[in-house]
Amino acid sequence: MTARRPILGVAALSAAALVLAACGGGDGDAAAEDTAAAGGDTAATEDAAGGEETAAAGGAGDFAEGTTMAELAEAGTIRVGTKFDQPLFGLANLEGTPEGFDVEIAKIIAEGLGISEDNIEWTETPSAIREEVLETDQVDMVVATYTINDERRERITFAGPYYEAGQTLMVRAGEESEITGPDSLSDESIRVCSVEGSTPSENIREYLASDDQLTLFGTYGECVDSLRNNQVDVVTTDNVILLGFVSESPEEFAIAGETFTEEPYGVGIEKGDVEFCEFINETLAAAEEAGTYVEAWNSTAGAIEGSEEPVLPEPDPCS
């Protein structure tokens, strides 16, 4: 670990870079400049020049021999699975580049091993099968507002959380009045829709009268179609999730109640790979410290009105 701790200031250094240039606009401009200028050498200034000192900074050598830290910088390239239909989170965008926190997380931490944006492989992972696509090794890692449990802890293997959410109910605007929290959803005429294989599908259970009352889809995107084709009349998740879909229609779509549940996100890796995942918490921390996070943050879900500006969350042990 020793060798990685140079490393982790230079990527945190140029992942703000990074981050702020995309952001655009003066303010940003200058910040990024700032940030160049204050690190020297750093990866994302010498990426510009012409990318050779970027693969020095990050290349293989600079980890223990077979680490997945050491193969991925090696390579070149890493493979994420995220979410493509959760604005704010992880949003396909008109060319299918996914956008959103999550996506300027996974960026933070490929760019710790010397990965650009550019050579990043996403891959729409759905909450169903997260686990799926680790176990089976089509990507390297999930950051997908992936809530850490026990359950999904005896296949994989988490590092963070990067961030804490908490479960809500979306309703049509006009009608949280009439459905103010899970309480309300003991009326067996209420119809909830949720995703497999999601956190919240499990959770709503308690406070319904009938299962026969949830519906279960593919995608969020899935059941907001239906709630506003009033096939169902609430849909449940993360609070951070359903804002972004409110921010999209507000003259449609409204928070119903506060949150009820906590769910920390973590970054799904290869079950064991302890080493990544205390590179990840690393990488993490130290983009705390330079500002990178938050500057993730606001560039993304923290551009809506009602989010608050998280503080990055202790992380668990690595297992």
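Quick caveat: nothing in here was measured; it's all calculated off a predicted structure. Numbering follows the first chain given and starts at 1. First, how it differs from the form predicted in complex with its partner chain.
- Hinge assignment between the two forms, with options E282, E262, G218, N239: the rigid parts meet at E262.
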Given for the second form:
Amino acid sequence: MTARRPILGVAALSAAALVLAACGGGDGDAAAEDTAAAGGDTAATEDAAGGEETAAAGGAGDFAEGTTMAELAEAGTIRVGTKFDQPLFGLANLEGTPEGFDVEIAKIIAEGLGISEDNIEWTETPSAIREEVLETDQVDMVVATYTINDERRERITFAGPYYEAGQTLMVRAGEESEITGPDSLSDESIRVCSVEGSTPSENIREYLASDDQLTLFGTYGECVDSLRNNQVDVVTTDNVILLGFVSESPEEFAIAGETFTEEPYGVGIEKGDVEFCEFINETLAAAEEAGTYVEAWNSTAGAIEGSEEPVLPEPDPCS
Amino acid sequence: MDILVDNFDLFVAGFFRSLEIIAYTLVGCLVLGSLLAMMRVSPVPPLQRFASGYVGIVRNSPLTVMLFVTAFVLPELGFNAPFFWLGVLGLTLYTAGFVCEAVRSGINSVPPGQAEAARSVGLTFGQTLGEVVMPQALRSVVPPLGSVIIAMMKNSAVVGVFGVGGDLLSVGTRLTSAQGFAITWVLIGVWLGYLAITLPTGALLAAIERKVAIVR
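Return the form predicted in complex with its partner chain of this protein as a structure block, the form predicted on its own having already been given.
Complete assembly follows, chain above in first position.
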């Protein structure tokens, strides 16, 4: 599309855009009909085939025509949305390439489609736009510490979960005896920091005596600075993220108490793409069997002291 | 549309939180900005230099950088306060530079003969400024000052990002990212909230302008 732009005249371009848009819609519909017509039987066989492909770590498989997998395998590239500022999960390195557990998961899925990691097109997707980029077809999937919940399910489909995190608290070292868990936060003088628009920031509200206790920033780094400066007393988010900060400066910070929520991380894909969802779940299952799942963990978030090797959670039904 | 209705109380709370930021900043920046303007036109060179240096720095710094300094650098230097006040401080310091220039332009619009006449009848600098120049200056300053104030109201959205929280824009973020609502209606709600602050302000300023305008 971009390559064609200079060649096409302005009028032709808008016409082309219309035609392309129409085609896109048509394809989607056709795919949906296919799914409906094919029924459980065909889907099952294809899934099995997909699974074997992954296990063999082979090239483009024989995906049924019209499925997302076939399209992606054909194109040989996949567009993945991830975070660029989330240590251990998706953090852009100095060359701008993201690294982390989410990134490794995306690579495993791409490999299942026969797409090498060099052919993955990474897009930064901060929390605020994760649904948008899927709805507007800017990416093929989002792997970005994306907690599965029902509100989000209304707009997109989740494959997975591929990891189960849990929210916990981080305090200044030595204060973990005073703040022992979320129930200690009912004291109005305790100030809590989290990231604007994140699931943990919503979860913590029910434990607070007043919303004024809550300070929200764009990134956890700012919360950590504020904790260091005594401007807040607690930083709260998922355990693995906090473990990363504690491991960087164990003299300064400590984890307070146990995890108190379950945050299943899923792979976001276009709403209603059940076949792709099932394909991802089977690819993940195969990766766990082959050991690449644990390997992905150990080379990223697993490198942090105190993090436990995960077991791939049971996938939720695709819908 | 339902999003606006169902979460109306959140939008209202955000609206008042934004108003709170705006109200404190408005008082602070008008006072500080007028003081700076008077320093710039005063006959004391160090005061002149300080004020023009301040305006030069502030007008050439991005607001975000100013807010980073007040929210994160000041506490590092030992000046600690709740983020709400650090944010208000940042926006006040920033807007004061623009207020200063608006007021100074008003002062410059007063014909020099007025100040000369005031001095020739024996008024001191303070009296000349306070009794003769400023009352006239403030009248012609309404339109440029109005633009500065409306810009400040919109800038309060940036302050909310620096840990202040609960303001209109952060209500939007909370509904879209954490709760997964579609962005369109939420943004429309946030937008309407800011318009509900700025449009009446614009109308009020226009009314004041009609009332106090000097016909020359």
